[in-house]
Amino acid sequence: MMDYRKTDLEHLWHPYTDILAFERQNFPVIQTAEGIRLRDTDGKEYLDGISSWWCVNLGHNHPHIVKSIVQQTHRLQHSITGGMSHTGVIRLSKMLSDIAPAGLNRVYYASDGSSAVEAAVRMAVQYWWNLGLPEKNNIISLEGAYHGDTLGAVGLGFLPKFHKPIQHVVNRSVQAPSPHCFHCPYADNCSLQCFSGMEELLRENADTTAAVIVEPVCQGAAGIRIYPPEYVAKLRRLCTELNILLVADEIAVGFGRAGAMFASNLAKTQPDLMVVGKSLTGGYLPMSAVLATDEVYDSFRRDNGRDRTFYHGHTFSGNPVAAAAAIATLEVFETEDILEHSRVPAELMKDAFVEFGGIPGVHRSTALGCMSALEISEQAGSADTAAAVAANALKMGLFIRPLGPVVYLWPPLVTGKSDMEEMLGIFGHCLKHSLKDAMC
């Protein structure tokens, strides 16, 4: 019998993971999941208190998902959507502009989320080059935005602790400060004052920004920083007004995440360009799209002979098995009622996390749909603490990562009342017990 452990240190090479300190633990090497739990090769269940990276909204083995997933494998395996097309694409892509906020009616189809973020800023530079206004060529970001780990996208959302060591050939985009509210001098009167920096800088580079790219409501690997949706709205007037494309990366915070199908419904505003990707497909297989008006569509019709392809694919691109994953990830949100059944563990975290937030060495602390964070003071050892709170709650069967002092719960929708309490008390006595030891 292979010892697994064994064999993955000799192996495999883990992202985002300290290799030193990983090889000194007792890993958890997971063999099989159901539901929102885990079950690892010497048969310990864990909750999946971070939906396996964010996109596992309707818990793992979902039969509806599995069984169409199988039967696709025996109809159509691949079939490229470069000059052809095939019938679960198709559907798929109708199903997809139908949830969309208005608008938004083509679908490109990438492989991850990193991937559909570098098409879709190749498509808003293209755009206003189909245009004539080449030189509308700049993209603003905010400051620890997170948008991928190719290239491009690391210009995007420079984060030094991720990306120090590739700073010398990396184009950095132009950020705007971060509406960011565990931070913010105004949080206890907030009229959006955090707002005046991008508009500032808006104003300033009109005639040569081609789009905005943000995180709607949520900075997901800056550490959960939730923010009003109210500066998204903002953002795409502003952006309305000075002839600029608002690109909204929802590939973590759509599909139910924060409470609403898509995080641009809670700021009620129409993106021109909307990224989605891990829970597309239910988080059972790679998929992620993009999604555009039919005015940044049309500008790449060919005109007087003038060649307007768009230049970039994906071998996988609209692959017939995860589009299937896909369509049957999408009836599962209209025949279970996700959106509604989430409201039970958003309450649940919402109320447990302003009591969270009371707790002496907790900075401060947030929920918006089932997203919650907190973050560990200074005072309490910032991230150290944030690091024993994980390692705590995984002795105790929760799997949590901390993001720097952030440590947060982001549960499927689907998690019952009793399991989202199981979570919420191992959570909540991990806190205090490691907040304890940290400040004695």
Ligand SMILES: Cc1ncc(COP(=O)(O)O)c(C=O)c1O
Given for the second form:
Amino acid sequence: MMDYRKTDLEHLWHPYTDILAFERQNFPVIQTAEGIRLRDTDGKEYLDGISSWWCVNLGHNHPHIVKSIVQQTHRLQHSITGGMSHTGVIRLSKMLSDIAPAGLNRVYYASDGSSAVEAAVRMAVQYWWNLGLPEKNNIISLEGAYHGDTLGAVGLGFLPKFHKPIQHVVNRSVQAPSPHCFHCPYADNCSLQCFSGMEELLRENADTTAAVIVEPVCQGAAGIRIYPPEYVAKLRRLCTELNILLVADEIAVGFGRAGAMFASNLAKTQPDLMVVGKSLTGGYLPMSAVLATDEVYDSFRRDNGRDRTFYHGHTFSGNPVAAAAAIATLEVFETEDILEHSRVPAELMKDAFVEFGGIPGVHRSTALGCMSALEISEQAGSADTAAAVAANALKMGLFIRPLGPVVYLWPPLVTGKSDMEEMLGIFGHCLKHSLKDAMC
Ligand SMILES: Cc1ncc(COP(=O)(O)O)c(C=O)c1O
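Which structure goes with the form predicted in complex with the ligand, now that we have seen the form predicted on its own?
Entire complex below, previous chain first.
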């Protein structure tokens, strides 16, 4: 029988993991999962408080998704989408176009969020080149943005803690101030004063800007910075006025997370390009996509002999097994009315985080849809205390991962009332105890 923990430490390189701290820890080795629970090799169960990196929105081992994957593996495992097509990816593209914000009628597939973001940015830049405006080639993003870890995506986001060592090889985009509500001087009197920085930047650089990319309503990796949908609506209007494309990175917030199918729906906006990933396949297989308007797509047609082809693609683009998982996921959204169901955990979390926000040592708390977060104040030990909350929660059977001083819950949308109460009970207990220890 393999000693999994020992063999892991000998051979595995874990992403976003402090090696020393990890080696000292009796980390769980997960073997199976069901619903919102992960089970390790010792038989211990953990509530999945972050939907396994924000993607298992429908819970683990959903029978319909699993069955669809299994059936598809017997039919067609892989087939190229360059210059050819297959039935699954055609069905999926129609389904995605039908549920996406109006106008997003064309679907391009990639393998993970970062690669889809890069594709979207290339589409935006080439769109203007196709139209004979090659000088419109800059991308504007938000401070604190996170759009992935490939070099191009890092250039759009850039979080110093993560990306400082590679700063010299990254082509950084111009960034507008973040709508950072936790540290906003106008928090109680918000009329989107934070938008003025974005507006100024766009007006000054309209002639050279291809697109603005944002994570609508929540800058996730920066620390679950939830911000008003009206910001996105304003941005849409300004982009239209200034002839700049709007790219919505819905990799984290898409597929029901923010309380609507897409966060862009909350803002009642239609981006020119929308990027999805993570929960597209229920989080079961890697697949991402860029949805584009016909206007963007049509600009890539050969024009009077001028080649405007999109020379960009990935081997596993539109993989049939991943496509089957995605089709099944979208079917479950409809047949089980997941959006309606998600209101149960969302309401419970919202109320609980209002209460947590009043605990001494908590700077502020926030909630939207099925995401909720709070920031631990400097006096209460910031990131160290946040790490203590997570470590204590793990011992009590709840898996969470803080982002610096921010601790948050991002549970599967299908979390039921009693499971959510259990999760909040452990979270609240660990929060109170860790804060008490830090402040005494
Ligand atoms: C908003 C956003 N964009 C892009 C990415 C990158 O996706 P991936 O990790 O699949 O490359 C993430 C990942 O967390 C994300 O949250």
